[in-house]
Structures are given as structure tokens and as C-alpha cells.
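So this first bit is one chain, no partners, the form predicted alone, shown in C-alpha cells.
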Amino acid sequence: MNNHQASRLGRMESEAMSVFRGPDHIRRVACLGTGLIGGGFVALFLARGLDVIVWDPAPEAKRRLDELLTTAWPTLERLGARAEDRGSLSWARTALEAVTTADFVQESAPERIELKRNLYAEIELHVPTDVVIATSSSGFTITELQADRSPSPRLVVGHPFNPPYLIPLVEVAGAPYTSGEALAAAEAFYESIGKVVIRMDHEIPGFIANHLQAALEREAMHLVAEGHATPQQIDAAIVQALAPRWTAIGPCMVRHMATVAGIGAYFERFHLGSERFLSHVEPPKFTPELIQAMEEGCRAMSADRDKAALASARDRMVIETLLAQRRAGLSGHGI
């Protein structure tokens, strides 16, 4: 067991007993914004069979919620959701009538600083005290939420992706004095209704896998810019290469099965700045640090499989994703 491992489960163990309330006592979810995410989180709860509560003060959101949820159901069908074990949905005439009777909060609120923290400011004392209220902020940190007024450790980063009735991925996270019991609070719900939680150690701004995403972006950019390539071409490479592969292994594990010694011998083949040509930030430095938190998290996802093993894995997935590909008509370059 690696450090990070045995951390989790100390951590795990003691939040065991909880002072919010955990996914066997969730019944009730108040939203809070019905854009995108909020209206995506909408039609995930629903699909779980839980009575959502929804706040929007724009005028045309009842018909936007509309429109997503006609949206959103068939594909939540075809994953196995029925209408009969769906959720109610009603609408609160004020914010503080959706959270006085919620088991979990979601706001959604537009990614405005001021706004949020105006709107926790407003619900707090009325939400429950045994309550967790988690914020889809894809940028914002907890810290930084609540710079102006006295910290809650109850409220969380529940950053989803979009739209988070398909994607699977939530980021959990929090300030220093956020509580253990609420993250894992928050994790546990989540991980109920279907979603693969990453539980921060500690929070970042754009927290995990926006910083991925923006990597990825800010190179397309540049190549476009600079006149090495074609918006039809990088999606292409995107969708051709990168994301079959992608849906078996991540980056991390592609290094790791690159060399027959593991990830460990890329450090060694690769000194710094051997790859700068390949990107317009400057790469980390190898330290020894970085070395061994890469090692030891590769070897745990190989989970004592060899690499023959390894491979036959990561082949079947990419062969279902080129299959689920050419069933739905994809072109060369994406849809």
C-alpha cells in the first residue's frame, strides 16, 4: 500500500460516522441554477429516482429545463433509467424555499464570484445543519468563494462535467477548513447515483481535468495560429487517436506501457526539455518526487497485471469505442 493509499484509508475510516447526511438519507435535491449544468444535474437526479426542487430566477428557464429534460431522457433511457422509478420535479418561487427542505444542495449558478457568494450568503442559515451544499464551480475555489465571509465547512466543490447526465466525472474538493465528513459526504452521494468521484487532497483553481482540457486546447490554438494545422485536422487526430485510446488508458498509462521497464525508463530516455518542441509551456522538472508519484500510481493501476495483460485490456475497450464509432456514423473528423 503506497502513502496515498494508506492516507484514503485513514481518512475513510475515520468519516465513517458522519454528521451529514449520506446517500441512504438523500431523497431530496434542491438545484440551483438550470443552465447546462444545473438543468444537466436536473436530469441526473431524476433519472436516480430522487424529487428535485429546482430555483432559477431567469424567465425563460422553466422552458430551457424543458427543453434539456426532452433532451436528456432518451439518452438516460439508454443507460438503463425508467420512467417509472423517475423523480418529481418542482419549481420553488426563492431560493430559500428550494434549500429549507433539501437533503443536498447543487447550486449551478452562472460563474460569477459575487453572485455565489451573495446566494450562500442568503441560504445557508436555512439549509439544514446536517446538509452538505456543493457548488458545480468549474474555476472557482472554496477559499476564494468565501473570502468574504466566515467560512463554512460544509460547502464543497461538486465540479461535474458536462453534460453531467453523461459524463461521468465529478471533482470533490475543499479549503483546508472544509470538513473531512462533508467531502465524504459529498463523495458517497455522488458515487450512488452512478459517478466516478476524484477526491481532491486539496483544491487548485479549474481543479483536475479542466487544467487537462485547457493543455489540450491551448496547443490546438497555437497549431492553428501558427499555421500548422487545420481545425479538421486536430479533431481528427483527436477523435482517430487520442480519445479511442483514451476511453482504455490515460496519459499516464500510455507512458507507462511505452517502455518495457515501465514509466520509470521514460524519465530516463527523456531528460528535460527533450520534449519542449511538442509544447508551448516548459515541461516540470524530473525529480525524484515526480519519478516516484509516478511509478508507484501507475503500478497501482496495473494492479499486478503484465504488460501482455495490460495491453489485451486497453485493446478490447479500443475496439469497442472504434465499433461504437462506426454504429454511429461518425466521419473522420468527429460528428
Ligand SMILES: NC(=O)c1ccc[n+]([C@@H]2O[C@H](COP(=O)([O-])OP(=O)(O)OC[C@H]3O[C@@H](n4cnc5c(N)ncnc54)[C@H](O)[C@@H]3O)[C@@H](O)[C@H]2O)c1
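Rigid core (definition): largest C-alpha set, two forms, superposition within 1.5 Å. Residue numbers count along the first chain shown, from 1. The model shown is predicted, which means the values in this text are computed figures rather than measured ones. First, how it differs from the form predicted in complex with the named molecule.
Once the rigid core is overlaid between the two forms, residue 315 counts among the residues whose Cα shifts by 2 Å or more. Core-superposed comparison between the two forms: CA of residue 289 displaced by 2 Å or more. Once the rigid core is overlaid between the two forms, residue 298 counts among the residues whose Cα shifts by 2 Å or more.
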Contents of the next structure:
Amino acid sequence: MNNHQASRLGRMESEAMSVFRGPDHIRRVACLGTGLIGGGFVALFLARGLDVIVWDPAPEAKRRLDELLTTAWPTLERLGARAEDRGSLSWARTALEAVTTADFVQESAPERIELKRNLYAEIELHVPTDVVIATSSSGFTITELQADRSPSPRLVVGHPFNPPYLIPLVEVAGAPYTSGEALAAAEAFYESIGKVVIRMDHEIPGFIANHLQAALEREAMHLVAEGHATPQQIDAAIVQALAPRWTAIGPCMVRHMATVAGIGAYFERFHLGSERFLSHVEPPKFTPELIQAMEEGCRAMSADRDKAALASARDRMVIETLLAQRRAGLSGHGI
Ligand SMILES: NC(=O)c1ccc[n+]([C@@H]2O[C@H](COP(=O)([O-])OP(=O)(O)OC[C@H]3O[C@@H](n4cnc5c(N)ncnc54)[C@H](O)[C@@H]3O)[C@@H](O)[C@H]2O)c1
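What about the form predicted in complex with the named molecule, after the form predicted alone?
Below: every chain and molecule of the assembly, starting with the one above.
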């Protein structure tokens, strides 16, 4: 038995014991909200052969989703999707109709706590009891989302990155009372459709990736606010130095490999603490001068190029990076 068969067998055994539907029992996914993120998930689920039932109250939602699916498909094909495997898409007239026949629910409604709480109150009793409900929320924890009522153990965070059909990571997290089986079922489901999952033991605001991104953004704004660097220099430092390296290894392994004896020796030599002088804990003040400097820098970098063309060039580069990672045999955690 090879590793893949062994892990599938292990998954089937744990799924057989789980009270929640895992990948082998998920055929139909309900997507609530089909904006940037919900629509991106729809594209991914369809490409993986799943049937998707969607609900979005906006009058222009259908047109927007059609456009998003048209944009996403060439990218998905480049990454291996085939038209003949594509699942079917249907529109529900209500959120309830979408969830009653679903094997998994992905909620990507606007980031407004009352709206999300009302939506859960509306659907929860109608979602089959063995179906996991995942929220795409970037900013709310499960504890916050359910603070107004008796908490459900099957609501989990399934936090993607934009666009979800292209960027591999999904962060899976829950509150202390969230069912471990619900978290495991969500993790196994996302992995079965090719996502790389980080399962967090505790939920914290920003989860992991946005936490790191916020730190970098804060430092970038300090550099601009204090006149040490322009937005162009900051973006060049990332794109031309840090990002190419980070496509293979993250900052922890960068540090480990930069010291002959590994990261332990790094701590001995630098006594941690030197970074104190380099990093700022508080964000800078958003003065008009800072905002103007950021705007001028970013406008100069876009050089009047169409935003859609820039986004498509960015996505083409991300696709090539992901394909190169595959060819290099990188795992979800780098080398
Ligand atoms: N934008 C990002 O980069 C990003 C990344 C990761 C996660 N998220 C999270 O994904 C979620 C959706 O964000 P988005 O950027 O796609 O927003 P969006 O505004 O693009 O899409 C939200 C969609 O929800 C629909 N909607 C409105 N009321 C609704 C309701 N009651 N029920 C169902 N749908 C409803 C809207 O019509 C819209 O189509 C948020 O929780 C956000 O935090 C966003």
C-alpha cells in the first residue's frame, strides 16, 4: 500500500467513526454569498467535480458569479481542471433551500457580525445534523460569531485567501467548544480538493497568515511614514528578495538555513532583542502625508495600467509559481 492509499484508508476509518460527513460523503456543497470569496469557492468546488448550490440575495449576483467563473476557469484549467469533470451549479431561492440538501456549507456572506449571526440563526436548524458549516470570515472568531446564542459545535472557520480557486491555503480553526470531529471533517474535505490546510489549535484574530501580513504592512507603513523608504522600494524589497525565497521556504527556515549551526545558534548569537530596534509594535499614525505618499507610490507602480490587466498578470505569475513548487516537489510546508 502506498502513502496515498494509506492516508485515504486512515481518512475513511476516521470518517467512518466521525459523526460528520467527510470528503467521501460530500457531493453537494452549499455556498452562501457568491462575492469575491464565495464565488471563488464556487469555481474551485465545481472544478473539483462537486455540485454546488448557491444563495446570494443581491440582484446582480448571478451576472457577477458568471463573470467570476469565466475569469477563473482558464486558471483552474492551467492547474489541471478538466471540463468533463466539472460539477453542476444551481441557484436556490432562499438560504434555507440551499442548505437542506447540502453535504457541506461554506458561508461567505459580508463581514458584518449581525448579518452572519442572523444567517446562522436562519439556517442552522435546516442544515442536516451531520453537516459541517464553515465560515470564510477573516476577522471574526467562532466564539464571536456565536456569542449571542447557544453555541454550535459544528461551526468552524475555513478561512481562504483571495482568490480561493488559486491560493492554496485554508486556515481551519474553532472555539474551545467546537467539535474536533467537525474540524477534522473540514480539514479532510479541503485537503481532498487540493487545498493546503493549517489547522489551528486555538482561534486568534487574524489567524496566522493575516497576522503575519499585518506585521509586514505595519512595518512598511512605518518606513514610509518616517521617510526611510518609498512604497516602490518596499515592494521591490519584497518582490525581488523576500518573496522569491519565501515561495520555497518561510522566514523560520530562512533563518535556520542562514546560520551554519541552525536557528538555535542564531538565538545564542543575537540574544533575540536586536529586532526590538527594527520593529514597531504600534501602527504609524495615518496622517494625510502618509496616505499621500502611499497613494503616489502605488499609482507610480501601476503606471496607469488597467487594474484587471495587472490582476491577471499577477494571477499568471502565481500559477507559474505554484506549478514550479509542484515540479520542485515542495510540500505544503516548503522543502
Ligand atoms: N476579500 C478577501 O480578500 C477575503 C479573504 C478571505 C476571507 N474573506 C471573508 O469572506 C467573506 C466574504 O467576503 P467577500 O470579500 O467575498 O465579500 P463580498 O462583498 O465580495 O461578497 C459578499 C457577498 O455576500 C452577499 N450577501 C449579502 N447578504 C447576504 C446574506 N444575508 N446571505 C448570504 N449572502 C449575502 C453579497 O450580495 C455578496 O455577493 C467575509 O467574511 C470576509 O471576511 C474575504
